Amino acid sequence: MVSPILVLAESSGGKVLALSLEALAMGRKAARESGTSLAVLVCGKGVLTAANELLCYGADKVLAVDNDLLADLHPDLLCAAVSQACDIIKPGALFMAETLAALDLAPRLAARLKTGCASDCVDVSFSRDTGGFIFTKPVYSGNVMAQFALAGEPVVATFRARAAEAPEPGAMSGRVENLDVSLVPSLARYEVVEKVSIDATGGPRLESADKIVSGGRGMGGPEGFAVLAELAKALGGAVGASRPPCDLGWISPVHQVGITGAIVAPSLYIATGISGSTQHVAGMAGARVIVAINNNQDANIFKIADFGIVGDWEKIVPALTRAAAEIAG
């Protein structure tokens, strides 16, 4: 029998992240195809509420590592906790959503476990010929879909946002099991002395936002992103950006969308003053509906847009904001 699938779920404010539920859906698919069981692991301080929520999503087992030292999810301590959990559970594969924390954790963990790691995956399947999992991920700026088989156990994989639909909650079943791991402060090789927020726009996290309003060099300066933030707020979405505005310091790099930034797949993506470079398009082409606003009718972004508006964003974006606010009431 194939070893169980383990999904690492993240939570915030007692709620499981939507992206983690999508990773859980991938775990269910892999478990079903390979005929094995599915367990979910949640780590942190005060995570029992989130752990109980996970009982509604079809996992065979929910495990919780509730430890004061994990309050800030320090990378060294989180890696130690998950590594010890793997030693206890002995999963065949460990899945997690492609979050900033996971991008840090996955390679650390794979190195510690001496196993293979694949990031930014969009699918997984089970090969009965090899008895292992095959991971699919885009390469060459999204122009080619490549498949990878990983060595070692458990193999580690992160999954891109919207790679799978999050499961709907059902009846609660099973129970949460507390997992004891050994953590000491000295495992942390550096100390967090201060937390500084560099996101002044508010709104949901970029990687989990259902609606994103992005700007490019065509915004002309940081003032333009304040206008986009108003539209994002009216839509209940997040603000994104192509690379040039981030490099120019108009907006924090945490908002960057593209190969070197966040890979997103919201239901609505509004690209404003963005030319449509390969680097940027590879990070947002998975959006369900793309609206492009640009005063250059020959801009590449129009080639992938579902709706295109040729004109001055300074007139168009405020009009969209007013319309969105009126609809929202």
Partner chain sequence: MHIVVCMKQVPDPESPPESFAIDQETLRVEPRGIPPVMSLFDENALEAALKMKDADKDGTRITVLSAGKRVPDAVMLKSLAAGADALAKIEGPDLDHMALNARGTAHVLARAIEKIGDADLILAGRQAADSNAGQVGAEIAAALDFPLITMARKITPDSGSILVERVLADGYEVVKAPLPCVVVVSNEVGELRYPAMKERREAKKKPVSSTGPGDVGAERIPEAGAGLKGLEYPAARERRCEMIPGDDPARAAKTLMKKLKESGLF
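If you're wondering where the values come from, they're calculated on a predicted model, not measured in any experiment. Numbering follows the first chain given and starts at 1. Each form is matched to the other, and the largest set of C-alpha atoms that superpose within 1.5 Å is called the rigid core. First, how it differs from the form predicted in complex with the partner chain.
- In this overlay on the rigid core, residue 15 has a C-alpha that sits less than 2 Å away from its partner position between these two forms.
- After superposing the rigid core, the Cα of residue 166 is displaced by less than 2 Å between these two forms.
- In the core-superposed comparison between these two forms, the C-alpha atom of residue 211 has shifted by at least 2 angstroms.
The block above covers the form predicted alone; next, return the form predicted in complex with the partner chain.
Excluded here are partners and other molecules; the one chain stands alone.
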């Protein structure tokens, strides 16, 4: 029998991240295809609520490492904890969602275990020929899809948001198994001095917003984003951005949509002053309805939009805000 698949789930405020549930769906698929079992692991301090929630998703095992030293999820300690958990569970593959934490953990762990790692995957399938998994991920700015076979056990893979649909919770079954790992503070090779939280500029969070109004370099400056925020407000949506406005400091990077920002799939996405680069489009192509506003009629963004308005946003956006307010009011 093939070694089990282990999904590492992350939680925030006692709730399992939706992205982790998507990774769990990938784990389920891989387990089904390869005829192996599926285990889910949560690590942290006070993660039992999240672990219990995971009992509803049909994994064969739900495991928890609950340790005071993981309170801050220091990357060195987290890596040690997951690596020890792998020693106990002996999984063939470790899956996680491509989150900021996974961006650190996946390569760190693979380097430590000397196994293969594929980040930002969009699919996994089992190959009967080789008896191993094949991971698919975008390379060259998303212009090419590459398939990789990974060496060693466990192989480590992270999955891009929206690559799989999060499963619906079912009835709770089984109970959470606690894993004992031994951690000591000295495993942390650097010290965390201070944590600073940055408030996103109000409104709903990008990932969960049903409507998103995004601006690009064409907005010309922070003032443009103030105008966009009014449209977002009238629509009850969130503000997004392409990368240049974030790099130029017009808006906080938490608003970035694209392969190095958030991957979103709202019911409505309005792209304003955005040219439609593959790196941006990969982050929003899953939206149900896409509207593009651009003063260049040949902009690529129109190729992937459902509705397009050719014109200057300075004129179009305020008019849209008024029209949206009429509909809402």
